[in-house]
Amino acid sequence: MQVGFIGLGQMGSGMAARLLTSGENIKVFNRTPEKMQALADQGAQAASNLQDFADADVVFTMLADDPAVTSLVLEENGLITQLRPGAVHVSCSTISVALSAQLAAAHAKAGQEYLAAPVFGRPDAAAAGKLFLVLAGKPELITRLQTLFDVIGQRSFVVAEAPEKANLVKLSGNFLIASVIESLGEAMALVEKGGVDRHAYLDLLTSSLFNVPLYKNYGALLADRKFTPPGFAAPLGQKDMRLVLAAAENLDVPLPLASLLRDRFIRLAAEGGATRDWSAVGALAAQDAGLLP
């Protein structure tokens, strides 16, 4: 199988490196060419442009946002104009529900196939093949590509045949993660100002009521106040709150917490948080409590 991978940021580079272990022929592309070198050194073929994917059977994309996906896939000379009929585009990006539906329609019109496969997990999980994949698309396509999904992640969850449903699930999950970050930050600020060590408090929480990776991992970032370098940059969190609210408005579902979180991310951005991890939004509570400048 000829496999392509486009988008070699922190997540994409780890996922592409995992695919190199699959035994398939892997071709990679990034708009910043230097990011292809490490994978080329491991045996991947570096594409010079999107035309190099004309012979691909399947192409994965892992891109930052709707504009990046639109530019590389849908616009003039984009991926959709290069893929042969029958080839499959697997979008792992966290994008809007509307754009995912648009991609499905555009690929169908071009005689191509499309799957949505957004992932849960941070860059270390991507490098270790420990992501969780949310899949939506034709069952026969998922079955055909399952061996590749198994290389990328520790488990796949099929949620629907309409690809955009996977993006809805992914956005809902990121909303839940952001809610945990905010509530953890507020609780830590409360006990710290009351004289309790925040690290000891986190140990209590994650050894009893909340003995789960999400609380442990994000709790550690908050307790250590270690927000750089970012594993998931704050502007991406702000983007996801915007997208989940757009999906909710379309479905007439009020999400009052998501509205609060959107505003928290906007405040973080206004205070220069663009280069920090999105977990830094939880530290705003400590700042509000006078624990931080």
Second form
4 protein chains.
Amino acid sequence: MQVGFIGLGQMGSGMAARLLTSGENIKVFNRTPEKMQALADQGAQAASNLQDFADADVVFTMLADDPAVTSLVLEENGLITQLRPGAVHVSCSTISVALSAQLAAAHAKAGQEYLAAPVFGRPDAAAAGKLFLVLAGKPELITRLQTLFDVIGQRSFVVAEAPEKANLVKLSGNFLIASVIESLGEAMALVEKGGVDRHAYLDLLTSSLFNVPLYKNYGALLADRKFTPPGFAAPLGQKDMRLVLAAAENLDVPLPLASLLRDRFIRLAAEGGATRDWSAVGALAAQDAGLLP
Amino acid sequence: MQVGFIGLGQMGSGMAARLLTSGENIKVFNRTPEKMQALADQGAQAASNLQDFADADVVFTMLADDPAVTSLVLEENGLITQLRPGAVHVSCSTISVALSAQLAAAHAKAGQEYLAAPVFGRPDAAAAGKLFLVLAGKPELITRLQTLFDVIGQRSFVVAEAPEKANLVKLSGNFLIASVIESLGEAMALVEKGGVDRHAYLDLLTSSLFNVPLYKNYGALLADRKFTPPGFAAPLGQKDMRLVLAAAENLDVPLPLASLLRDRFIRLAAEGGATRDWSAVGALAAQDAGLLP
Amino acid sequence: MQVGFIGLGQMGSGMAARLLTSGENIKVFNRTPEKMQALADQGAQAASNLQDFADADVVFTMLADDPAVTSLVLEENGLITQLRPGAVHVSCSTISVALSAQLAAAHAKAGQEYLAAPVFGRPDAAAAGKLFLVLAGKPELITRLQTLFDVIGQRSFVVAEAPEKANLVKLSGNFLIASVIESLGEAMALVEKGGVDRHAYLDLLTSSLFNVPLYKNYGALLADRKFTPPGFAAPLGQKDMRLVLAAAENLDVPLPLASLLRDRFIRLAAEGGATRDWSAVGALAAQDAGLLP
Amino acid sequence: MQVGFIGLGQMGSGMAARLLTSGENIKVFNRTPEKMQALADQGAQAASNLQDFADADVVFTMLADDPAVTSLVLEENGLITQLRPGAVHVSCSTISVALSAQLAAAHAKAGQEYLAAPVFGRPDAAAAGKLFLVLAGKPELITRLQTLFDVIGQRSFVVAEAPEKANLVKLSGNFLIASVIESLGEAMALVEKGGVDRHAYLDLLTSSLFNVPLYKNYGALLADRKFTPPGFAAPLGQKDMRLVLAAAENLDVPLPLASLLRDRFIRLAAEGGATRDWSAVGALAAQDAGLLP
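The structure above corresponds to the form predicted alone; please provide the structure of the form predicted in complex with another copy of the chain.
Shown next: the complete complex, the earlier chain at its head.
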């Protein structure tokens, strides 16, 4: 198989490196070409431009947000004009439900295939092939590409045939993670103001009911109040709350907790939090309790 | 040691049965005496009234709420008038921070000792000695009674010397659990309205980031929409939200997510939800999305 | 008629002065006796203690909160032990629904009468006899005392026979006022950040749809950001939100906007806002938008 | 002056009729031509298409939402391609801040002028020339057109030179009105559940602190629970909450009360409320209190 991978950020470079272990021919591309070098050193081909994907059987994309995907795929001379009929676009980016549906329609019109395959996991999980993949699309496409998904993720879940449903699930998952951050932030502010050490408190929680890496990792960030450098920057979290609420509004689903989180992210932005990890929203509870300077 | 145990509900009867394995003399009491029989059959003494605890070295109490504890301990001819000087009252009930502080002061005035030892876990964990105990009080008391705590719980955590801080931690924990219920309820409503099966969705979550019994158990209740019979009844959850918010207000700590939960519980009560499990608040999101009849 | 008036704070002293114009014998009392002098100079009798109200036909009370009323009326040697059978207690304080019901029962047991008559209006309105009275109690009592109400207020509204319902209405009114403060605070933060002068904005609002003193007065406080000295101190507003939410919880009525307001007041308290006017909660929106230093 | 008016809905037809009293030549247009007849009967010219506005000095538009304005003005053969250089487009529609800024830029590029002039008031106020106009644009344009504004509105307010700021103010005003609806809805649910008649309660409020048509009118809708036919349909209110929150997010301003309102509107939509007046969101509080069937 001729496999392309576009978008070599923190996540994408790890995923592309994993694909190199699949035994397929891997061709990579990134707008800022320096990032291609490390992968080229490991055996990937470096594409010069999107035309180089004309012979690809499948192209993965892993980009920051809707505008980046729109620009790469749909705008003038975009990927959709370069892929051959029958080629598959596997979109791993965390994008809106609406854009994913739009991509599905556009590729179908161009005689191409489209799968949504957003992922859960941080850059270290990407590099280790330990991501969780959320897949939606035609079953036969998923079967055809399963070996590729297996080198990227520790497990993949097929949620539907309509690709955009994978994006909905992904966004809902980021909402759940943000909820964990908010609830931990409030609980820690409370017990700390009441005189309980917040590290000891976190140890209690994660040694009992909440014995899972997600609570341990975000709990540690909150207990340490260490939000830089960001593992996942606050503006990306804000974008995801915006996207999950937009999807929910389209479906007539009120999400009051997501609304609360949205307001938290906007406030963090107003306070200059753009360079912090998104878990910094969890410190606003401590701030409101008068615990921070 | 002469050990007393008062309050033989779903939780207390399991805890008292575990204490029987400690090798100490165990005397039990319950307002409705029928519940004492099963424990008497296993070797416990059945007390006739509170005077029977005059020789106790330590008395555990496990009651439903503040009024029950106040009535038993502080009102006319209450436990505090029966215990000998130096005896220890170990309060396991989920009560308010304010009442716990009041009990500490009252016992001190009576020359008695007081420990707060609220627990995390459902009745099955109580019966199996698998609870988590949150302890606060004088270190030497905790050391003296550690063997008893060890037959009740799989692990105990000492959080402070001031007893009421254990109650604060316990309440904050119930807030965190309620937050899990709300967030799962909203996320499930969203994906279900978007066309994703909610059981499959739950499996995805609990096979990946949320691989922990708490999410599995509450997630299953929500996915099955099975809220009766209650494991932990909605009015108790409502009480806990009220208590955590009262403690927070006393400490000048705003908790917006707890406020949202409080409103959810009140609404559930208005809809006649008193006999349902507290996880039923998580179904309000589905109701608001038009998913329920 | 022998008329008593207890509680000569900012509101009570104005109301008592108005009663002097009724032609009845007015006897006043205040814990800190200095405040009685001005009224004595205008013709009131100054009581030495509660026993001096033994011959009163009616006694008005205007106190700060539940503990003050409980202490004065219900505790040892309280007013209830001094009033003669048939005497009427008119409670004007903003107190809880529960305490008002308790007072009604206690006075009935003592063979006395009880009316709730909380008021809307600031100290200047009290001094001018321009308050609005919310009355609940037996119709014949209200008729008997109408001439007194007419010198205190510009208008009185009878809402029910059960006295505590007047308190419910009063608390709901303070919730509505706080809602005006919050909504104006958010709207002003928005337009100011968008480049519109907030005084000009307020002028637009209050010259068009919101042409009413309530919006003008609170709007001016917010536009000027002038919150000291307080006309109505933030802790009193916080108390009222607590009382309205407690009443609502007892009635199974969720009030999400009141919950939001409660969190705002708690946050203001955590920031040291106890000496500010309660309208200072409206500035938190500007603070969260990064508009305040 | 040659004056055009496009968009003859409930609001626009009243405004256009008022313009006929100005003594200027008025030419009207509507996609569904039947609505032009009544105005033609009163002396207006009926345009056949947008080309007929080539000689206009000023064209008012009053349309439902962003898509309608975008389609009419900006898309192929839109108004912007028909107006002559120097002609003024006065946009009265309640549209997004972003679209208003886009219109300003597009007209400037085309050598045309652009004013934003959104209005407050219902159809009856439009017909009576009693609207309030919120104006933003170049001062000389406003001066030039003041006589036209004066026949449309009882008063006009100039808020800024940048046109989109008028739209921001207009959206913030609709947020304030929605806040009134929500707060009244909650307060009425509370007192009604407590046994106070809601019409009497409304009379009390609007005879005292809230003596203003806005509270009277919306209060009556809520007390009567009469939400059809809609004066302003719920989906329009939902749109406005979306637009105000989008503008606020762009400015980094969290608006928690607007978020609460947004969730209310989404829930109303899920319950099939699209044909009700937007004040129906105020009945959700009663529903949550168990007051509605």
